[in-house]
Partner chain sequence: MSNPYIPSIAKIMDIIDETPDTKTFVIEPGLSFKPGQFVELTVFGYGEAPFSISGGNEDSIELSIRAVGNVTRKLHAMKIGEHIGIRGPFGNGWPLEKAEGRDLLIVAGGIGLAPLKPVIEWVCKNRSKLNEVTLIYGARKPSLLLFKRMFEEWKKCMNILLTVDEPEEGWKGEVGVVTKLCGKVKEFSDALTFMCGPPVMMKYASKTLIDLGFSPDDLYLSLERNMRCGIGICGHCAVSGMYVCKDGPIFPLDEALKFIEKPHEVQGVLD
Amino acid sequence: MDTFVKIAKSKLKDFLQHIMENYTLYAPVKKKISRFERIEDPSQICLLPNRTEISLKPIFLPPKESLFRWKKVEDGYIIEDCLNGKEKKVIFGAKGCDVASLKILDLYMMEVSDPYYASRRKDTIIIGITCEYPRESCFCTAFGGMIPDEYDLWLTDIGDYYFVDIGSERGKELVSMELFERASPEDEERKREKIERAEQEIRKMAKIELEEYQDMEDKFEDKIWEELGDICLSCGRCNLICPTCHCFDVRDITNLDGSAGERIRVWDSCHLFEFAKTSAENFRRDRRARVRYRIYDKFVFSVKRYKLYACVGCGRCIDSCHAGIDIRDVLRRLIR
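Structure of the chain above on its own, please, the form predicted alone.
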């Protein structure tokens, strides 16, 4: 199969039906908010012009999940592991920022060999789609642009067709069907122009470009942290909406007589007062310390650990912040 292929928009539904015969399909839906859900019929899918309000993260790291359950029996306890890794997934319609965020989540979650995350990520095929135009909060161009480094297939709207870039052998297998056609050099040029126009618009709005692994560590005592601490509500919305934040708390829940229960994990937030509370002290009691930790975790600690920024420029934290904190403004001050 030629690397340059395209698919007519009129045949996209047939392609998705084919996928659903062999995989579990997740794609964007629009209800009260836009998010990725399991698709039972292609008519449910809403192909948005830009990113969804909720990222891909809940598919692989749910807000709440059971790790194992137990119940007491006469001669001891029965323990049931809740690990389930049998689902072969296709993620369709993801934008570049969300696909890039999975690479970051993989680094953190796979490093600790988390079996629950790993079982959901296993055998996942990614079919992304280029943004038509950005949201006002987007700044993905600060981290490489709209198209991620790794994907299986990538679609770009070029009129009556989607230009299809093939990024893996698994993707190549999916397009070996009569639904696809060979793309021309003119089709490729239209794709390239489409991406360049959208990225230029993002750069014009975002007004921020980060150099590779720019050193911000010397800003630890900068007055910006006091300023942000004074206005931050410490609500944790920015953590919970972020596609790369991965902190969680583990809790045991039992019934009243202790004869049965389960161990669960739930998302946690480093902005919350209790996050850094230990039996000895709370070592990030002040809000300025918690704000600083979040920024350092994205732009300093991740660079030291993995040689990358743990932010993809999706802008969800900007949209969700009730205090009006814009992470782009923070970064402009830190790198100047």
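Next up, the form predicted together with its partner chain. The previous block was the form predicted alone.
The text that comes after this line covers the one chain and nothing more.
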């Protein structure tokens, strides 16, 4: 889109208020940890200089959800679908890595459409914002950079204003309000500088660049798996915190006499001992194989299936690993 607009910082609240009239708004809030929550009042929002601790994933794929409930009746069972009606969502304040992760999650969850995910995800409007300065663990630049390919609106702080990039028709409709002003070429220049500076900072810290679809398959028997297998705790935190990990377990729970119950799904982790266990064998009994599986699933298998890396470089797994396993170090060794 060729016209650029900007919005005065003082008017942002009005804009959000306006959005809340027609949509449910999700934005970052900071309690003990930072995460996206449903906003009742714009003053709850806490625009952080970088990514939140919890990603966007739980909005679309909650840690635990009911699939259906059932009840035993005279002649069989009655099933009640737990699929909810959809809400019109706007996600405000998402950072580049999180928006990029949605695209990956969409691929995995919608190849065969997952109705629960789809109903939450459909028609979600994304208003992203450029990171002010990155965290120590950020390395989104390894996968292309801070600005994702797809968004509806993208904000960048340029002083008293936010510069607004328009990424879609829906985004365009949103900026048709008088709250927005036309942006000058200088504004755009300032925006570009801002992004470049932040990206450079990450590049300097992360020191990792991946080529598109780099082949790492020959590292399957590398010594690294043994080293990592020894220290990994198999606690599963890296999987759960990752915005693109989407595996889940399915469990049946019932009342005391088994006459009614429900089926739920709960996030699962490929690091857990029982993840690949069948009635005959446990295919990844060894911790080394489990550690490798996660890395390969993100950087080799995903490329095979979808032609992309299933990692956005948010660095959450780095921050959350007790054993200090740093996915950047792992990658550096694999691409060497």
